Structure formats: structure tokens, C-alpha cells
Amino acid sequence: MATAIEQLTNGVHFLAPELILVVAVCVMFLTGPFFVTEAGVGAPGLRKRWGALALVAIGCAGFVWWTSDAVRPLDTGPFRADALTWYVRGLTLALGALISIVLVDQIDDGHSAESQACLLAILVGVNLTALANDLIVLFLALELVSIPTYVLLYLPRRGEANQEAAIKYMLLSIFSSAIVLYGMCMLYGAAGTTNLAGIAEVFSAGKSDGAATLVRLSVALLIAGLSFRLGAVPFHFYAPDVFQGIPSAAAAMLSYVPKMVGFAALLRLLPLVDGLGVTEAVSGPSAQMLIAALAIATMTIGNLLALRQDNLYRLMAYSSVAHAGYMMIGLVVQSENSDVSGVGALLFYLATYALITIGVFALFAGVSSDKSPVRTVSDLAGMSRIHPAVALALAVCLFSLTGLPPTVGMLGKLNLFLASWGEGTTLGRSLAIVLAVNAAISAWYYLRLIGVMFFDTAPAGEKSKLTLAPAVAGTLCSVASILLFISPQQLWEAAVKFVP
């Protein structure tokens, strides 16, 4: 017990960015109710003040992250600070700031404190997932993401669609958490410890030969439970209904946060049990083949179903499913057989996809209003003449999702393709071909939206006014997409530093 307390104390300074966010969460939850009436009505402009406080907290956490000693690793006790931790922290804080900006205009003043607090709590959970060096800490971090997400999905609107979306996500998320917990229990039973470094040591010493079946079953359960967060087939069916019923800020958050959490957890767990420091009795191609099959099914089904959608949010939900399939290729590729790191390509793609999809939803929010919401493809008709700057920024983001130059989306897909093809195996080259075919399929529904914006005629009637904050956030994302295409080296170098 004393050793555990000592390890926890020694690792506290590694948690400084998260502690800053936790303090802000406590302040918002404890003081927020005092600024609203008994009916839950807040003073006009209160949401902007809470949004500013959230941005200040994220900025302070970002400063501590940027000035921290990233080269001094910590791999003992409950936490593990390494290149993955540093990368996920920076990505989470930067993208979290964009979500906070979009959220300001999507929430009423009376619930703004709780909404911003939930967002900050989700960011803490994402960072702790990357920091986890223990199964218990990892599970608690996953739940720290899930529980505030239920609240955040419910707060912005109180309509039936929003309530249905929140309930669907909550129930299915609880079910997936139970599967993950069951898989962790089996892994603990096979290794006799919950510490990830301890599990790796047990496997490398060959002490788990008699538990090969238990380990394989635990791997299958962990992949299944975390696939829900990724939105991978066949655990994707909640996505379109949930996306359709929630506002833009929540959809933007839901499109990238669960993926970041899921992939961070898999990058911590899979190296323990699949060919890295594991005896032949336990290791093997089973997990690799399972993920490859999920990747092919996910990207193909996601793109084919997106072709049939007229609701923008359902379309983007299936697009999110397809992109999860692309990223899963990075888990299959063996880096030692390829000139391009599979994990590096995955982390690079994760950053670029998150940036672009937040930009799309932010621009949807920027031109939406209660009288003229942008929810279907036809709502984009004539956008180039009504809001030409927004239409141009949205076109850039859609080009990037397609994988066309001069956007960073092209580099993301190219890196995954080269990593998969360069592996030299039949499986790797098959995945590369499927990736290329699916990228061509996705071009149909992305370019269709651009055609509607620039070539269709806007319907007569009252035109929506531009909401500045989300429009600016979306424009920044589109500009960043072009700048990262011109100069991607720093992001790529940060992504490839992590070696599982």
C-alpha cells in the first residue's frame, strides 16, 4: 500500500494539465447553479463567460503540456508518460478548444456551466486513457469519458430526438463498458496483475502458457468493447440515430473523442498480447486478422450506407464509421516490415480527421438557426451565394475528407496506403487496395455536397444569419487543413515518436 501511494505521489506532477482541468470542472459544477434562477434561466451572455473560462483552463493546461519535459518517461505505477501521452494531450486540448467555441452558441445560458464542465471532464478522461499504466486506471478513464458524454448529449436540447439519442448512446455505451471490463478481468486472471508493465513482464517470461485460451478470449472481448467507441462494424448501428438527434457541437465531439479514446486504449493493450513480448502459445495472427476483417467491413459498409443518406448528420455518422475503418489499418500493419509506420500513420490520420470533421460540424452550426436549420443535403443548396466564405471553407473540409489535394486529408490516406502496401504481405496489400477503392466511393457523397452548394439554386424564403463563433472555428479548421498539407512534418514527427 505504501509503495502504491509513493508511486502515485511521484507521478502527480505528470498529471498537472489534467489537474488544471479538474479544478475548472469543480468550479463550474459548484458555482454554476448560483448564477441561474430556480427555473434554470441564466442571465444573457452567461454562456460566453463560461465558455471563456473553459478556454482559459484549456489554455493553461496547454501551456503546462507544451513546457513539460516530454523526454522524461514514466512507466511505473498507475501512470505511463511517453510519446503517446504527449501526442494525445496536445491533440485533445487543441481540438477541445475548438469544440468549446462551437458549444457556446449551442447551449442556453442556464445550462452552459454544466455543458462546458462536462466537455472539460471528457478531455481529462481522454488524457488519462493515454496516461494509464493499469487496467483499473484505464477503465476509470474510459468511464470518465462516457458518463459526462451522456450529460453533454442531453443538455443542449430537450426535444424528443435529443432525449432518444442520449438514451441510445448511454445504454449501448454501458453495454460496451461491461464487455471491456469482462475482458480486463480475464486479462487480469491470466497475468495475475492489473499493471500493464507487470502484464507484459509476465507474458515475456512465459508464465502465461497455460492461459492462452483465456488471453485470446480477453483480446476478443477488449476489441469488441472498444470497437463500439470506434464506431466499427458491427458495433456502429447507434451512430446515425445518435448523430441525427444531437446538435453540431455534440456531433463533432462524438465523431472524434470516442475514436481517440478507443485507439489509445488499443495501443496500450494490444502490444501486451499480440506478438510483442508474448510467448508463442498466446501470440499469433488472431488479433491481427480480426482487426483486419473489422477494418474492411467497417470502411466498406460505412461508405456504402453513406451513399444513401439525405440527412447530413446521418451521412457524417456513416462517414465517421468509414474513417474508423481506415484508421484500423494502422493497427494491422507491422512497422518493421514497412518504411512508413502503421501506428504513426494511424495517429497522424486521427489528428487530421478530427480537425476536419470538427470543421464540418462547426460550419454546419455557423449557418444554422432555429428558423433555418442545416440538417439535410438540400439545406446546403445555393450556399455559395448566401454565405460564400462558409461554402468555400466547407468545400475545403469535404475535399480533405475525400483525400484530395491540396488538403492534409490526402496525406493521411496516403500514409495509411503506403504503410499497408509497404508491409509487403498479401494482407497488407489487400487492405491498401480496399482503402483506395473506398476512398473513391466516398468521393461520390462528399463531392455531391459540394455540387449542391455551388450549383443548386437556393430556395426562396428567409435566409439564416451567420453565427460568428462556430463559423470562425470551422474556417480555422479548413485553413489548418491546407497549411498541414504544405507543412506536415512536425505533426508527422510527433505521430511516429510512439513505438508500441
Second form
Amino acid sequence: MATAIEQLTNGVHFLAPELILVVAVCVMFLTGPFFVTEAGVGAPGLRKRWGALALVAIGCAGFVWWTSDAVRPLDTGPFRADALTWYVRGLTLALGALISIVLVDQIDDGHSAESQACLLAILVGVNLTALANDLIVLFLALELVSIPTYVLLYLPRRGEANQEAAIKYMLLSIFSSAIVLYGMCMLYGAAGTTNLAGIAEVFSAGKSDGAATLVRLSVALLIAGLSFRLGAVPFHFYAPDVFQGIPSAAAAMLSYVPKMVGFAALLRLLPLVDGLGVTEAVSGPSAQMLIAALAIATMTIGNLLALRQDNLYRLMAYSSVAHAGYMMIGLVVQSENSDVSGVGALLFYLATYALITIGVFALFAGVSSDKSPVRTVSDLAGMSRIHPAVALALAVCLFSLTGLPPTVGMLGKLNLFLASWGEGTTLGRSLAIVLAVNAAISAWYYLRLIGVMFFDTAPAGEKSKLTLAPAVAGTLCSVASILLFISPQQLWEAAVKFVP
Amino acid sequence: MIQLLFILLLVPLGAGGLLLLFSGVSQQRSARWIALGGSLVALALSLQLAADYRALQAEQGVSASDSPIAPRVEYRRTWEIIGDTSTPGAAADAIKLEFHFGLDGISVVMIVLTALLGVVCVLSSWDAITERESEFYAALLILQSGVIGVFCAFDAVLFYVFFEFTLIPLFFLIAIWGGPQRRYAAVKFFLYTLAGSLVTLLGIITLIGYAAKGGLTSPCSLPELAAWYQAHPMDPWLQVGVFAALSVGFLIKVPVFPFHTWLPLAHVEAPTAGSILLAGVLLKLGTYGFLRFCLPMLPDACLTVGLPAAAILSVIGIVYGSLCALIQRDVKKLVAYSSVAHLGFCMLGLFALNVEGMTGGVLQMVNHGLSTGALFLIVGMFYERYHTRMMDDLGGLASRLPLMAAGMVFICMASVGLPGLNGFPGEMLSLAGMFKRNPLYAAAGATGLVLGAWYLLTMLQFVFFGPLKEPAVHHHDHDRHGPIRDISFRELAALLPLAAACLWIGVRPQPLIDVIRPDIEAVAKLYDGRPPVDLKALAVAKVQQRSGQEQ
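Structure of the form predicted together with its partner chain, please, following the form predicted alone?
Full assembly next; the chain just shown is listed first.
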């Protein structure tokens, strides 16, 4: 039996992309303060350099990711690298680069080093979540996402709304972490080990049948705690308030990263107790019903609340809640009954949703300026006249969120439909029907935004100038959503490779 | 030939994209010339396509094929393999989405109709659209591409993709360039049809999933799917369920009473070109969907449930639509309600489920496109001149606008079904087909012919005959319009092809019927001597079987 230190040193080469990012984080945190005055003001243009450095780091990590093929066999080590890890890494690095581009112009020069460093640290946390093969590592990875997030939300310091958002997110996030930790403790208590492979072994051997209640409780706690990150009802209530107060780069990050870590953690944890023979009561039906109920509540409530929002960021927050509900359908579908893998549909949907929603926030950032911020629906009025290209790109993204062709959002929903309807159970069918109803409801508020952009006249007065970098990033997202619609095969294959 | 089809798909799309690209910088007035060029090229290509298709058909013979759906030209390319792709063996079994384009007689006819109406639309908007022109024509051309895509898609999901996609440009057409209530009309149209088509999607997915479970390797391909369902019919009750799900979207699109409420609003608010395309081809997407999905794949459900349900709803639609048209004072709304009635005939024909009826149904799809398109065109023309469409404000225009009046009378006669014009063969075949199935429905539907003549002739009498009555000329834009003139050369160029087509189909419908007949026979063969299923007995038997097992 190797010692923990030996295990770590053996596992290091599985972590090469993350290590590159961590080095960049250290460099930024350590040298960043030397480039600003004592009052915290940096030379103009400094933010662009830090942004470039972050992009270079992400690029290097991406190169290592692309050339890596290390797949670690499932053992008792703290890390494991499999298809899910590969997928999450690639997705996180690509989307992280987009967020980083948006972030550049959203932060003053004095705080740019810290902001970019926080973003990179968050990306590392996401990757580690997917790499974790141990409850401790999993929890640390989740915290590595959360703690830099608090800082990232707090750094812009744009008045009270921003501070309220940061504090609210921090308090509730800590609360949810505590719930997750509690759940993990119970799992450890039932299984006697923190290693995920070890836990699976114990449960499948049926050694812990006496602890069924404990395991059931722990599953409920884990689902509850991680639902906070997914933004699932009833743990969604922080989302609109937080989104309302933060700049668009942070909002883009918040609509992707927590969902990714939440689903990655659930995909790692649920199979441990799912159908592996703890007892029939814990496995399968009860957890499945719980998630199904959460999914239905999440998408319906998210969509209904989004209908009445006038603040763009609140609207997008509720939209992200609703999309979390769609994705949870993928967790419910039992792959063995369906031709289409539910988890594959989930991962595919997550990638496309993240791409599109980051595109939306990037475009908001692109047309927003300090003089004329774009925060409410009416701020978009007449956008098709002022910035026709941005309006078109935004319309493509919004149609994609609705799920209309020719955008990849349609394929994402189609995969979920095929997975849930093809399962052939009443539960799967009713989920598909609820999904269809919700897709129709959501069309209303996305259409409303398009209507405001294309049919309302622009208010008189000074016209906002375009910020080029985020606008280009957002336009890339919308073009990518059309290209992915035409050739989705690569992404889909990467997504279905992972079989929990 | 398939290359020709791709070029045809891409020409309007490309022209639309070009217009969109230069919308900010180009000379606005040049947009319409680009649009006209694009749509004329598309029309020429579609005519060439039809000629090629006729030649191919002559070469291959016109015998009905084995599969209920059999495109003569096909192009297939894998789009997305959904399912396990880890090994080649598993990938071969997985659900495959394909870019599967093809052509059969029905699609060729509908494509030519779409291309023809495209040109008419551009000409009708020539002076009417003065705002954001390049965007307008871009939306128009992109819409045209989308509709052509529906008609040549032979993959179930690809069909749905184009079916849904057409909503987007039409939404913009109505909401930007429409009448005073345009926003409301556009949103209502969009949400109504979107909600319906999502239910249809569930039906399509059931069709695909059932065949995939049964072992069909490419369950999205319509020809293979139809052939498979011919060999392995679904349980009749399941057929009824799938039929109901599929129908929701198609019934809304057609629209059949009582799902028609979005239509009059959308028509009245849409600009003339939007109305022409909406009535001319977009409504046909619904009937075309029935023809591609329900009729060939769910024969028991169509015969047992679909036939009476569609017939009753169509008859109600015919009578109700006609009565509504009769009391309208707004000419455009009258034409919109007449659409509801005319499409009732179309549905009646299709659901006669025999060769005569279905031929009539498809003919009626074309006829309605031509004559209602032309009606909206003329309504647009006098609206441009007088800025009103209310019958009470107008009268005796025949003395002021003799050519336009002549055109209107001609088109109304075509629409009413005067022998010698296009409405006649379509309506007669539809009713004759239905008469063979059930004389009662046919008789009830025939009242629509009388009512149709009544409301259209009343409208003619009010607007074009009697003492001359014109609304006061609007002075604020008087300088632009000048004195009211009769039909211009451009308007004549838009109207004449439609009128010529009406006359041609009326006098010689046979060439058109020859093109579509083999494909219709292939579907109608399914219903030759098929007895209706006794669903109730089947359900009872099932319950008994189940209770027997439990004991």
C-alpha cells in the first residue's frame, strides 16, 4: 500500500494542465501587487497584459490537455482521469478563455491581476472536481471553486448591489458547502473509507447494508448541497440577486462553473449508491424520483419567474435556473433502457448551454459602457439599429437558448427528448412533456428580448460605443452555435464516452 | 440534379445573407434589385429542376413504388449519430440523424410554387416597403430557403428543423413590417405554432424511437421509416396516440378549426409579401406534414380516427370559415378566413385516403397557394393606393381601376372553383374522393362551394362595382403617390404569372397530376381495402388478456 505522499507524486502527471494554471495563479498573485501604486491604481492598459498572460496560461494548459491521453485506471489513488475528466477539462479551458476575454475590460487595471488569477484558480477547481477520486479531494476542489469566486465577485466593488451580491453568494455558498460536507461525512461513516473506488467496492459487496438509512440521508444531503451550485429549485433563490449585482464576466462564469462542478460531483457520487446493492430502498427509485421532482420544479419555476423580469441579469439568472432543470433530466434517465445516454445528453447540453450563455453575457458586455450600462431589458431597445451585428449575434444566441434551429440549442434539447422519451417509462415521458411545455414558455421571454432589440426604437441621446473584445468573443459563440448545429458529432462523441 | 437542388436551396439563402451583411452600408434601393435577382434565379432553377424531374420520371416509368415514400433523387450524409459510438458495430445500430435531401413529385411541385411566390413577393413589396429594406428582403429570401428545405427534407429531424426554422424569418417579417398590432400578432403566431410543433416533435420522437427499438438502423430517414412501418405496423392504440401528438402541430399550422385563431390576426397584420408566403406555402407545411408523417406511417389511426376527426373538423372549418368571411368588412380578413375554408377542402381531400381525394388535396395545396396568393396581392395593391381595406370605404373601383378589377374577378372565379380555372379540379377531386369514403362529409363540405361564391362575389360587388366611392386622398403622402393609377407594369408582372398558372391548371391539370400521381398512389395503396380497426374491441380484449394473466 503506497503512502499518501507516494500516491500524490505518482498522480502528478495526471495534473499537468492544472499545475500550469496554478503556477500562473501564483505568479499573478505574487507579482501583481508590485505593479500598482499604494492606492491600488495600476498603469492604464495593465489589465490587457494580465488578460494576455491568463490566456497564454490557458493556452498552454489546453495544449497539454489536447496532447494528453493519460487515462488512469480506477484504483485507490486520489485522482482518476477518464472520459469525464477529459471532457470537463477541454470544456472548462475553452470556456475559461472566453470568460477571461470578457473579464479584461470589466475590471480596473489595479485589480486585474487578482481577478484573472481568481478565474484561473476557479478553472483549476473545476478540473479537479472532475479528477477527484476521493471525498476529500472532491471537497477541496469544490472549495477551490468557491473561495476564489467570492473574491472575484467582490473585487469590482461597484457599489452596494455588488457587495450585497458577493456577501449573499458567500454566505449561502458556505452553507451549502457545509451541507455537502455533512453528507460526505455520513458516506464515510457508512463505508469506512473516503476513496470513491473504495466506497463503491464496499457498497457493491453489500457490507454496509445496516447503514442504509445513513446512506439515504447522505444522498439527500449531497443532492441538496450540490443543488445549490446547480441553481436548482428550491436552492435557486440567491441566483437573481447575485446576478443582478455583478458584472457580466462574473455572471458568465457563474452560469457555467457552478453547474459544471455540481453535475461533475453528482456524476461521481450518485453512481456509488445507485443500483450497486446497498439496499433497494436507497438505490434507483428514491434518488431518481428526488432528482426528477427537482428537475420538474426547477425548470417550471425558473421559466415562470423569468417571464416577469425586467432586469436582464435577473432574467438570465432565472433562465439559468430553468436550464439546470432541463439538464437534470439527463441524470434521471436510466441509460440501460434508452438508446440515447441520458448523461451524454446532459454533458452535451451543458457544453452548448454554457457556450451560448457565455456568448449572451459577452455580448451584453460588448454593448455596455460606464455611461450607458446595459442592465435592463429596455436598455437593449433599438440595438438592431445601433449595433446590427451584435443584435444579430445576440438573437442567434437567444434562439439557441429557446432551442430553435439552426442552432445547437435545438440539438441539445432534441438529445434530452430522445433520451427521456426513449426510456419508455412513465417518468421519462412525463419529463419529456414537461420539457416541451417549458421550452414553449421560455420562448416568450427570449422572444421579448429579441422584440425589444429589433422592433423598439432606440432612445435618443449618446450611443454607446462597442467594446470590441467581448463583442467578438460573443459573436464567436453565436457562430459556434450554428457550426456545432451542422457538425455536432465530435462534441457528442466526447460527451457520450463517459459511462458512469 | 441534386446539385441543382442544393444550389436552389442556397441561392435565396445566399442572397439573403448578402443583403443582411450589407444592410447598414448598401444603398437601400438596390436591395430590391438583389432580391429580385435572387428570387428570379431561384425560379429559373426550380423550373429547370421540375423539367429534369419530369425527364427522370419519364425515364424511370411512373409505376408506384413499394415504399409509401420514395424520393427519386436522394442525397444522404451523416449528421449526428446519437447513441453509443464506441465501436463501429454499435455506431451502426445507434440512432442516426442525416442530412437527407431528396425529391419526389409532391416536393417538386411545392418547390416550384414556393419559388414562383418568392418572385411575386418581391414584386409586391417593391414600393410598399420603404423602411429597412435590405433586412426585409433578406428575411423574405431566407424564409423562402427554409420552406424549400422543408419540402426537400427526407429525414424526420431535418424536416422538423426546417419546419421550425421558418418561424424565425416570418416572425420578423410580421413584427417589423406589419400593421398596427404587429407585435401582438407576431408573438401569438410564434408561440402558438412553436407550442404545437413541440408536441409534434414528441410524436416524431416516438416514431423514431419505436422503429429504433424494433431494429431499424436509420430510423430518421422518412422512406425507410415508412417502409418499416408498412412491414411492422404499430399497435393501433399507440398509433392513435402518436397520430394525436403529430397532429397538434400540423393542425395548428394548417390551420384547422378550432386551432385557426392565430391566422386571421397574423394575416391582417402581416405585410402583403408576408401574407402571400404565409397563405401560399407556410400553411401547406401542415398538410404536407400530414402527407409525410401521418398518412404513410399510421394507416390504422388515419383510417379509424383521423378520417372522421379530420373530416368533421374540416367541414366545420369550411362552413365556419366561410360564414366568418361573409361578415368581414376588412377585405384582407375576408381573404384570411377564406383560407381557413379552402384548406378545409384540402384536408378533406387528403383524408379521403384514396387516390382521387389525395390528388385533389395536393392540387388544392397548389391552387390555394396561387389563388389566395393572388388575392392578397391585389388586396395589397389597392391598400397601397387608398390606405384602407374596409369595404365600407370603397366602391365601384372597376371604373377607376379597370385592369385591377378584371384581375380580381378572374382570381375570385379561380378561387370559387369555376370550371376551367384551377379551383375546380382540386375541389372536385377532393370532394369526389371523400364522396367515395363517406358521402355525408362530402355533401356537407360541398356547401362551402356555395358559401365561397357568396362571400367572394359580395366582396367584389361592394369593392369593385356599384357607384364609385373612394376615401379622401391622404395629402401627407400625396406627392409620392400622385393620382390613383391603374395597375402598373410591375404589378402586372407579379399578377400575370399567377393568373396564367391558374388558367393552365384549370385547363390542363393532367401534367401536374402526372407528376404527383405515383407518389400519391404509393400512399393510397396502403388504404386499398384496409378495414377500419375496432379500437374499442381491441381495448376490451387487451383488458381481458391482462386480467387473464393476473389470474
